[in-house]
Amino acid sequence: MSRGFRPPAPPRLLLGYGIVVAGLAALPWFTELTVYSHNLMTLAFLSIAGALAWNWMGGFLGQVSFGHAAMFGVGGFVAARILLAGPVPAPLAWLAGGLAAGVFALGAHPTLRLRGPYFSIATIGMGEATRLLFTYWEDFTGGSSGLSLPIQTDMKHHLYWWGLGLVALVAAASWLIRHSALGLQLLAIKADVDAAADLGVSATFYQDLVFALSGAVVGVTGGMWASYFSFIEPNDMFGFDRSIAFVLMAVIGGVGTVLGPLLGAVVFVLLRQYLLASYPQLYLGLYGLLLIFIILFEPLGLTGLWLRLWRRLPWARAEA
């Protein structure tokens, strides 16, 4: 660690974090948000939680997954089936969906022996196989017709606070993982898995652990997504474009950073809404161009850009 880097003191960090979360929680009460703005912020919260959880795998561990839509879909459909089965509180259904998604992620254990692009290609295959399986499993998913959930009064409105609560927990977990012994072990595996094994770090165990935790959080967001829209179908929940979205959000914000995916998810949601409204046939291609541009010119995304600008400030240069 360089002498110029000084991590924020925990009391200041906790105070600032608490103020931001409390401010966002109180925002709808003190500001007249339009229905569109309220719903857009809810979707942003769900996207942020998924991006931060993906970053545990793709950023901290260095295993870039293109198959997280599988866990998102599993969590969504399990939660939907529980809600359709009887009067179960929605949060319990979301947690059950997350647990199922975490267990499902452990089924990808054989792929964790692969590294780099080989792992990424394997996760693409896993995601597509899962999409096809759930599409033809009509008794569980409704097939191409999907599932319609019971509409609960004010559920979409209340999901704003549930989504914010999930983001608050996942963001705190990201900071704790990154600044813990677990985070150091993950970075060791990311740098050189063989050297980490020589030092006694069990790459297999920690990769399974992080994949399960990441999948569980993404599964919870899938359950919330199902309750938000009250309708889900396999091609949407398990679509490859959803997996790409998790990757893009982290890349835009800064892969491997603690809160970079949070910034990336906000930009991604706003950009997606604009592109879908203005260029519905081109938005995926524009995402690809954005991804190439960031990789070529600013690999750390918005976080790297902010650090570069920060170092240009007079007081930052003086401190350095």
The other form holds:
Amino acid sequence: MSRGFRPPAPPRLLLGYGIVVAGLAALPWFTELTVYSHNLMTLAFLSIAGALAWNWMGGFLGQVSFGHAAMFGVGGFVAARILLAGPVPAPLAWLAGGLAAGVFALGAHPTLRLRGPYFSIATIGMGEATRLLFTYWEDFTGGSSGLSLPIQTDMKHHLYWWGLGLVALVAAASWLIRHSALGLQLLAIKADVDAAADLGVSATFYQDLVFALSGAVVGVTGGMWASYFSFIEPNDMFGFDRSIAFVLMAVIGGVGTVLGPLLGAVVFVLLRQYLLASYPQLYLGLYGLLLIFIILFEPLGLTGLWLRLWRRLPWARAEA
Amino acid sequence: MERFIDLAVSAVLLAGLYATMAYGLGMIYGVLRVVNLAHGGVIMAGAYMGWVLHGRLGLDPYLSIPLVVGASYLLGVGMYKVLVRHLPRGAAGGPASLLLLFGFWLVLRNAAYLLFTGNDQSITTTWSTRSVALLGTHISATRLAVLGVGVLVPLGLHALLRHTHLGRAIRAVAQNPDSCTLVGVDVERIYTITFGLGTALAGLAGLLSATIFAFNPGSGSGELLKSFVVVVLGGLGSVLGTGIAALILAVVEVFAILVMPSYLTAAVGFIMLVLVLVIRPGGLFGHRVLG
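Switch from the form predicted alone to the form predicted in complex with its partner chain and print that structure.
And the full complex, kicking off with our chain again.
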């Protein structure tokens, strides 16, 4: 395998990417988005970024993490503390939050040599321990009463573009990772750790790298989340339900596919909004059912469904 | 010194519960190579079964053991037939089984929430406040009973595995399912029974813990993690190993109160899980659980 392996982005794909990003960026100026849908889209962007980053670990490497809320919370609280400390531009605070979350993720190094169910269960333990410790650390997180951030005018409004920018970056990174030598190495580790090691692909190194990167992105998302709500509370930021959300978004969209988690996150956010409004008492169970159906009938989620439909379309058949 | 004895006694009493909890998880993993992520959910379900039987029919939790165990067994058989059996072969231990059973856990949680609301519940009987004087301290009668069941049930199961035809079949399937097919063991049937037995134990553990601790639809993740610690630490298929591992976990948890604020003792189990996985993934006694 040559290190220079990198197929160029097909021009059509690049064009489509540019049009979608530019179109979404311009959308608020061209249409009369209500404040509600403007904000809903911002939340969707943040969720998409988190789901795509989770997928680097859970999909590309096949290490299903039930503890990504730990990095989300660390990023959120570090960013919040910086914003409370003085007049720092918010994006710098988010970056710092992301950096802190990335470093924090490196602390999980010992668990990364665990594979499969052991890793997954260790992440539940790490996530819950982190939640308890940070809830207890009142000087930093404000304990159960949480932290209120200084209100910045228009911050919520502008976060639309910051969130979109983050998604654009993370989506491009997902594509690049998948279509680079790194992506192949991750795939090799996922398929067979020992065989990969025989070929000189160090599972330890790449898992650390990917976990730190994934954690850093989720940390930045956490920082933006803090700015969006201007109030954060450790039991929510570090909560198990938040870790589950990352898993669900990626699984609904298609674990391990490049852009599936993006679709999954959109569906998740819309569904959640709808379910929370109409059937608040049912929404966890419905997600559980969805998870069961996806695993039993379409392990690649929406992406798999899409591929099936695509193959049935007349022009796809003509090409084949 | 008195406090020390108090703590030691309560650790021993807790260990029986942990052993029961863990034995079911270890059994399913040992035979099917599937980590039952819904284990915590079944424990929670068992607690509610006992609670309903006690509240509606006035049945003493210890008299309702056969009912709860039977119902949990059927639940496990259903889980296997409807869900686990359809996982692709070979990938059974992979992310797919985790996600599938996790989905089932969410469904269980939601069902409990709909049926019983999110309030904390517990089973209190007329004799749950009684205590027995022993070793210079007073021991709550409920906890003593829990310990008794927690010792008897794994021992009984061990006897079943060692000395019956079914037990031999289960152990054989755990070693090599393909050869079992060759000699005429119905592997699917053994898988079904094992999954049923594993969840029956989880249900029993839930019922037992409901007589000591409060529970709500969200509980179960702590129980799952503790079971996992005990399984990894104690190794598979060894009653003694499970018992010792359960005792270690209980002792560490109980004595943590001496050195840290009580709020944080809940984190001890989680931290211990990570430490055990990282430092001694092979368990204490060399029955390697890590594949």
